[in-house]
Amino acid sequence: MQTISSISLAGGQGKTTVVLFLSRWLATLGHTVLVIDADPQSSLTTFLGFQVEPDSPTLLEVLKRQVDTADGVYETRHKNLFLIPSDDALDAVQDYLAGSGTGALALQRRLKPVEKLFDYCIVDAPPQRSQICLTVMGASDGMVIPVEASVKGLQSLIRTLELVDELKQEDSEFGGQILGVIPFRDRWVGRQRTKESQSNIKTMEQITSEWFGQSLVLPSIRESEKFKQAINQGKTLHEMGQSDLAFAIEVLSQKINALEENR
């Protein structure tokens, strides 16, 4: 099983959107996919139409070893797609992870018992530096950084890259690879990208080039109501007849395949 996380240290950057459409795309290709909602806001759980029942195990109980990992995995209404859900109680795991001494490895270790059941695990991380975010990154083979095409997005990108760099310096075993940066809410008017989006995406390219020696900016996710419609209807963009809007997700899936081939 290959574990890919969606990381960005600010809200509204497109993390959950990327996880939702990437996981569904991989599932439609015939892969068995586990998605993990590691954000206490639980947007991914809601978007997948899953209702957490009282006393039902969630990611909180999985991380705290109160249940076997498999007991926290649920089928979704989508073929080949499974979920470890969360709710707002997940915040309670912060102290547990901080006091365990190996909190950064907690998710990685909890996934071991189910890794042969799935081809991919796609994780939606919380939008702030936290113990949950650190354990998600510690479990990741690859990371994608969605970034809104705005000044706020640029600030989030820098903070996220700084955190990744910090983890690499502190933990020699940290091997998560950045697969790319996806500009989110890329605004176009007709066939022309707005000057604001164009300027901010160019700055993203400059930032990643300075950081890594090459631009890691992938095709953008355009601002469109079609994403919200697809989420509300439980459909993929291809099912909505919007395959052009899915291009960024298709390119990301190719990056993931290349990462797997190089392992």
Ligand SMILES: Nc1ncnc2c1ncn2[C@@H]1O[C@H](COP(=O)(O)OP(=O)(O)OP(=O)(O)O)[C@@H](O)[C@H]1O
The other form holds:
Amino acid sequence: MQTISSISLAGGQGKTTVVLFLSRWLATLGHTVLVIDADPQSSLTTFLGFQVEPDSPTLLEVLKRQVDTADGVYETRHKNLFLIPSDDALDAVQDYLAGSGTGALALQRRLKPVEKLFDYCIVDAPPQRSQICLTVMGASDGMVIPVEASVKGLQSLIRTLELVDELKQEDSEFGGQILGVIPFRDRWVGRQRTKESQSNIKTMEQITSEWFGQSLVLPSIRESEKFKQAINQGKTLHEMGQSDLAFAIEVLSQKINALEENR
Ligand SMILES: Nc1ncnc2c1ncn2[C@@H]1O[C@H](COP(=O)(O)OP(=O)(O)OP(=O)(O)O)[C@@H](O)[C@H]1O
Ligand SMILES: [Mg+2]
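Can you now output the form predicted together with this ligand? The one shown was the form predicted on its own.
In what comes next, the whole complex appears, and the chain from above leads the way.
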């Protein structure tokens, strides 16, 4: 099982959108995919149309070792796609992780018992620098950073890269690689990218080049109502007849494949 997370330290950057469309694309290709909602806002659980029943285990109980990991995994309405859901009670795990001594490795350890059951595990991270975010990063083989093509997005990119660096320095076992940065809500008018998007994406290229010696910017996700419509209707972009808009997700899935081959 290959574990990939979507991280960025600000709200509204496209983390959940990337997790949703990536996981559904991989499942459509025939892979068995486990998605994990690691954000107490639980948007991913909602986007997947999943309702957490009272007293049924979620990521909270899995992380706290109150249930076996497999007991927190549910089928979704989509073929090949399984979910460890969350609700706002997940916030309570912050103190547990901080006090457990294994914080950053907690999720990785809890995933071991199910790693043979799935080809991919795709994790949606919360927007804050928190214990949950650290344990998600600690479990990741690869990380994708969605970044809104805005000034707020650029600031969140820098903070996210700083956090990844910190984790690398603190924990020699941390081997998660950054797969790339996906510009989110890239605005075009007709056949032209707006000046604002153009300049912000250029800055993303400069920032990643300075950090890694090469630009890690991947194809962008365009600003489009079609994404929201697809989310609301529980459809993929291909099912909406919008294959062009799925290009960023397809390229990301190829990157994930390459990561596997290089291991
Ligand atoms: N291509 C798009 N163009 C415009 N809006 C979009 C697009 N894709 C998704 N959205 C909307 O943008 C909003 C933010 O996206 P998303 O929820 O993925 O961000 P996030 O980083 O997960 O946010 P949070 O940190 O709050 O969890 C959502 O309401 C979503 O419906
Ligand atoms: Mg989200």
